[in-house]
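Only one chain comes next, encoded as structure tokens, the form predicted on its own.
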Amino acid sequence: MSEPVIKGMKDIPSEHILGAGTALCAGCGALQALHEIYDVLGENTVFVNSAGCMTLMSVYPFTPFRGGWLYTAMASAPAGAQGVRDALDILLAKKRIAPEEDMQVAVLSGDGATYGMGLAAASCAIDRDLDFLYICYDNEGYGNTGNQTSAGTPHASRTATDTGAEGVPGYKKDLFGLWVANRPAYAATVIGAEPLDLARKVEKAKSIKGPKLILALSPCPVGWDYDPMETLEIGRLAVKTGIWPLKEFVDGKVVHTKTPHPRTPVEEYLKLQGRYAHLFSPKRNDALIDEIQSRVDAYWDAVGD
């Protein structure tokens, strides 16, 4: 970052703020994601960033957040805010602050901490009821890294650990379950290529009080191998094949905020992505395209789709 950037740092729109000046890759679908957040959210947030590609946007001692910003090792996150929550409630007991100075507190984390490591902290979060956003981006797989695999990992992908003919053996882990099987205040997934059922999530989450989740896929240009440029195509496909059902639990229940409808075939979705050249060539392997096709049939088949 440029010490004339730097310097008119607060002169940028909050618009433009995120991602000025960091390391971040082209065609981000994390960062596309969190801007999008970001506005909702508002300037009065502390954001808990676990140690992950977004820590990258923070060169010390700047960050592009307006408000504040902790960093914490990768299973940490939820205990960070904790702290910051805990403080923040102590300055306005004691009037330190006036409640128009109260900050909200929120996670943000990728899918290597929220996914594995940090999955007991969050759990523990949950169940002392702490009033917190969580936010995890998912580029399933640890990106920053070198896109070894994680938890979050798609079926039959490649990664730079799953190097085989049939990529990852095992399947990505359902953390939105894992979720509402704790009873939080509140949970949805969200991708930035749907900007419209994002805020109105985010909004929702804002106005409860509790535990709460974002659940963000992020398309990642540099792990998942294509063109940056796609990257809102990608996105849009995701949730027309259903590999990425829209949904939120609130009020006790799931229920879905966009059905695909008729569903695009999953190998749209599938062709456009390196990660999954293999299946497609040298030779079509029809097994696990169909195997991958027949898990999303029976998941929408399961809620009635």
Ligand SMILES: Cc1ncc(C[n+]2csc(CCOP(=O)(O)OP(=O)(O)O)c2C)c(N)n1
Second form
Amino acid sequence: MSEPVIKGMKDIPSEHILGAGTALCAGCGALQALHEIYDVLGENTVFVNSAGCMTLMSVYPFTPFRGGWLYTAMASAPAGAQGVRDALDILLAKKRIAPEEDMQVAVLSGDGATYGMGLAAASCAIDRDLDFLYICYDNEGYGNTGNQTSAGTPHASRTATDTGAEGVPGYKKDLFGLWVANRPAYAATVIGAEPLDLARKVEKAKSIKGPKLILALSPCPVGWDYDPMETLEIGRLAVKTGIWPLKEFVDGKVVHTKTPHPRTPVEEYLKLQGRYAHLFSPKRNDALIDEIQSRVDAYWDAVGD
Amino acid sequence: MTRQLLTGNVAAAWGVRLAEVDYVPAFPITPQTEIIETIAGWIDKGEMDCRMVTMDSEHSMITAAGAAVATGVRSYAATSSQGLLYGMEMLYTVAGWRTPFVLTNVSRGLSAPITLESDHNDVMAARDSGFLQIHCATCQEVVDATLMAYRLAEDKRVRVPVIVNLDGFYLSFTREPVDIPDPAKAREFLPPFDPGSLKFRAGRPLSEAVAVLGGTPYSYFRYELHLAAMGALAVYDEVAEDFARLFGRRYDAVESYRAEDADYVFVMLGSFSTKARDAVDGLREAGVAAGLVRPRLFRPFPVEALRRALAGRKGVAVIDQNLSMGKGGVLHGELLSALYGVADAPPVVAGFIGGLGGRDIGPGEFREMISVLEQAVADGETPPPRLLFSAEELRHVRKLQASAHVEREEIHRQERGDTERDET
Ligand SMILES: Cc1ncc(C[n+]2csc(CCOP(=O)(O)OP(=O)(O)O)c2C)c(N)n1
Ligand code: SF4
Ligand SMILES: [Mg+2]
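Given the form predicted on its own above, produce the structure of the same protein in the form predicted in complex with the ligand.
Every chain and every other molecule in the complex is listed next, the one we just looked at coming first.
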């Protein structure tokens, strides 16, 4: 691991390398995170993408990427990363490319693919100790197809497939926990609204060899139903309420990189988003709001904040 | 050149070794597994400078193979049956990427019911994927076709992946004498991998496999793939010519056996055609002018060569080792579409289904098919597709069913007995 360069906000790259003018929605939290991640990773990155909103970043004949891009399918982006990484290693070993021509390989995949269909491919890439960065932008639903419930969708939120008074009956899967159980070289949660924390983690991941995984909560004005200008505020509240714990797994330990103290009530986060509107009107649903709050409290109690 | 007794699987592995493949993402499935195990053994002994990675599925395997080609190395993959279908989404995808590599499919029947034995429904399911298809009838053909498939796939005018198909058990596990091509000559035949524009390199912006908006660019790229596959017909002839010059073995896109002066011709794919060959010899001895026509290339479909081979024949029996439920054999329909409206086309082209799940086709059945053709020619009427199955086989199935009934009755009786005991 090399010495970190990013210590304060002023160390974050000020030049943005991702091109503008893509088909993504205004206020897209996933795009915000991707901008920040790409600036730290640098141009010499091949993104291997799974089906989702980000697939529309590169639409023939345009691309915002200055390095590589390969769209695969919904379930197999980690396998695509395996093929690219192995091929680069073979070319290096057989001296068919110079070391300066090497690139880093990153998967760019949504929560739907990551928590579900692509889980085996990612887990087995970790088993194989693949040297790659996995970026999951978690907009908490199958966004590209109209925000249906995925295994990353939080309890009680409304989606295109859970439209009842109680929203989604299930609970957001602890993907970070699954990743950690798989013993990768590095794993972290991030959010675009905390750019310094994000940049430090991406920088750290970049300096480590092996499987590195980054889970970015990605506020989605369309799926979460809020005004695009609120993306930053909602992201900050996700952290302040403790709903989105910022943490990393490195050297065999999970460490929280930011402990919200005191925690803002979850209600502040929920009430900004249309997907939770049914918790507040026509009648306030205290039972569900309290349940969400108590789950967050229990999480932080266990952490020992 | 050395001559050895090899199984079809080891012959396929030899083709991969002689092609000096860089990368093999792999996943086990019977009857293909011996191929990847053979390659793995050579890598471990330092006899092959290649990297193999065991993937988590065929879907991942085909993705990795295509992605590696897209980064600039020669890749290979092998599968069978359920594996080919599990990877189907990626077959279409990597063909669309225009990443040339060779995929060996060791044909095996599809579930349900699950079986290990051979037929062609698996490879027929890949018909429209964009992969070209070469079908082998002997172990010698397997090693040779593998080398030829790389030349064809990587040709600048083609740039499309190729499936080399061999039949499970009948070829995969059958030892035949095989001339292993000389490595220096193989190198002369197949130049080093040229990645063309496919390569991710630092400082070189490249987005591959991007989305399109609307039917116009989509149609354009799909038509391009089709035209490349069509163009592969002429390229295949060149490749076969070159192969014959270097190795002395000729593999025309369509093989004809005693068909030139035949009245009746069998048309079929793969190793079962060797049974038809023997049947043709027997029929000729009995005074019937029979012949065999076997397409080696199935995609692109060698329409002109088939028309030439069948022109003026009285009747054709297409034997399909696959079944498209509710229609019949796939090759039968393909051949009819190639012959329809062509002057000199045989008036009778009858369809037969046989060899499903490794079921044998006996000499008597070949004779019976000729009788059906003779009758059809006499009547001027082509019969509907026939499903080959003998009275003896039906008796066998009835026996199995009877045993199943007895078993079930026995279980019911025991259950009833148990409850009675519980009640007392
Ligand atoms: C095999 C397969 N099934 C379904 C789809 C349809 N599909 C395209 S994008 C998508 C949603 C993906 O969700 P996620 O991974 O969360 O990414 P997001 O759309 O939210 O960006 C789905 C279901 C597909 N492309 N492939
Ligand atoms: S739907 Fe959401 S995640 Fe997808 S592009 Fe729009 S804002 Fe971004
Ligand atoms: Mg999503």
